[in-house]
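Only one chain is shown below, in structure tokens, and it's the form predicted alone.
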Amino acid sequence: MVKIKISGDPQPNIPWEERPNECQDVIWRYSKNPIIHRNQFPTSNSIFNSAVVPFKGKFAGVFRCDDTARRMNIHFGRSEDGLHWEIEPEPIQFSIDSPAILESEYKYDPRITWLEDRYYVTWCNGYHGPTIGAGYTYDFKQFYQIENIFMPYNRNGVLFPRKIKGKFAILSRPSDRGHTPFGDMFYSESPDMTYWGCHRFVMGTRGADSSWQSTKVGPGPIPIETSEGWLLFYHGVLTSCNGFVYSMGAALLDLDEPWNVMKRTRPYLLSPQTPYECVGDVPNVVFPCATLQDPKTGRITIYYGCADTVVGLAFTYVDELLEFIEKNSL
């Protein structure tokens, strides 16, 4: 019997694997990771940090693909089971109203959320520096790009899956032009997906009491609405003597005022420990970008980028996870 209610329709066919007998962790990895390899199609150098949603009884996704010229772009993919993916070798081509919107040096780290009547896609967009690009689709055949959400510099734009007090709402991580050595999480809202304001600080880095998130923090997958609050998976970064280390944590945000953090994990939930998380184009990265959840069973499946090279899966139960957050909160 699931105690914590997850909003949304049942999703009984999400990818799932039970916790191994020898594992005591609240989150566990899929035994056949990575599910998407770097050379999924002939011109791909790496595929990682990607977004997945249920679609017509199957699954659709927008994938970050760096090609062999090391151009960063986003591609559409489809799957029968959420494990085996067909990814289009050509990037998504967006329809636009203004040619100026299309200017983009790169696109990476997409998220997807179903909101009211369409699937919104957000990504880090190279418009005179990193900012948050946005678009939408109704059918994953035709994609429409709309105005960039913010001016540079910003990353990790994650929309909430419903309006909050009648407004579109987003989490983001303001940054600088480069591989930012800092980063806190902020909330913003909009009446129309064009004009954004009412910016609120959500949470920042920590010190020695939780040093896996001492350099920067940023939102991960689309927040999950539960009876206890918004469940947010996020990434935290430690600066080690060998560079950045990206790990995964979770927080519980107030349903009506999501900038109010009610609880937040002191220990990480998942950190780079396997070869495919520790070795790759960017070593030591666990970067969550998407979840699938089944309200009936409380199952949550997490898609995450590994070492900026491949895609892995991890699993948890909502009841166990919220109990863990409660007992291990900062």
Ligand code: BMA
Given for the second form:
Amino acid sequence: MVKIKISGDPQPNIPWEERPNECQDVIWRYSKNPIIHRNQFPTSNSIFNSAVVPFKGKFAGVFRCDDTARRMNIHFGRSEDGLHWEIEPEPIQFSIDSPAILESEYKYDPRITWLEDRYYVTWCNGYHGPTIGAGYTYDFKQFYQIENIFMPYNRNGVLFPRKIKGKFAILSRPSDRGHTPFGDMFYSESPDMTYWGCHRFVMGTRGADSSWQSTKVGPGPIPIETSEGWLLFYHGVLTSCNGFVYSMGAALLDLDEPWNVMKRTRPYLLSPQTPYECVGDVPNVVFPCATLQDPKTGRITIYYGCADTVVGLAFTYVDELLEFIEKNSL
Ligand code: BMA
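Let's see the other form, the form predicted together with beta-D-mannopyranose, since the form predicted alone is already up.
Expanding to the full complex; the earlier chain stays at the top.
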């Protein structure tokens, strides 16, 4: 019997594997990771920080693919089981109302959510520097691009899956043109997905008490609505003498005022430790961008980019995770 209530429909067919006997951790990796390899189609250099949703009893996804010219773009993919993905070799072509909107030097790190009547996609959009691009689709055939959500420089635009007090709501991480040696998380809201305001600070970095999140923090997958608050997986970065190390933690945000952080993990939940997380185009990165969850069983499956090269899966149960967050909160 699941204690914590997750909002949403049952999803009995999400990818799942039970915790191995020898593992004591609250989150565990899929034994067949990575599920998506770097050379999945002839022109791909790497496929990593990517987003998936349930779609018509199967699964749809938007994938970050860097090609062999090292152009960064987002591609549509489909899957019967959430594990084996057929990814389009050509990037998504967006329809637009105004050509000015389409200006996009690059696209990366997509997120997707079902919100009211359609699937919204957000990504980091190259518009005179990185900012948050947005679009939507009803069917994953036709995609429409809308106004950039913010001015440069920003990354990791993560929409909430429903309006909050009648407004669209988003988390983001203001940044710079480069590799951003800082980064706090902010909340913003909008009546119409075009005009954004009421910006609120959500959370910042920590010091020696939780060094995995001492350089920057940014929102990961779409927040999961639970009876205890919004469950947010997020990335935290440590600056080591060998560069950045990206790990994953989780926070619980107030349901009505999500800028109020009720709990947040002191230890990381997942950090780069396996060969596919430690070796790749950018070593030592775990970067979660999506989850699938089943309210009935409390199962949560996390999709995360590994070393900026491939996609891996990790699993947890909502009851165990919330108990862990409760006991290990900053
Ligand atoms: C961030 C983003 C991510 C990437 C990470 C590690 O700033 O660019 O796409 O996974 O750096 O390189």
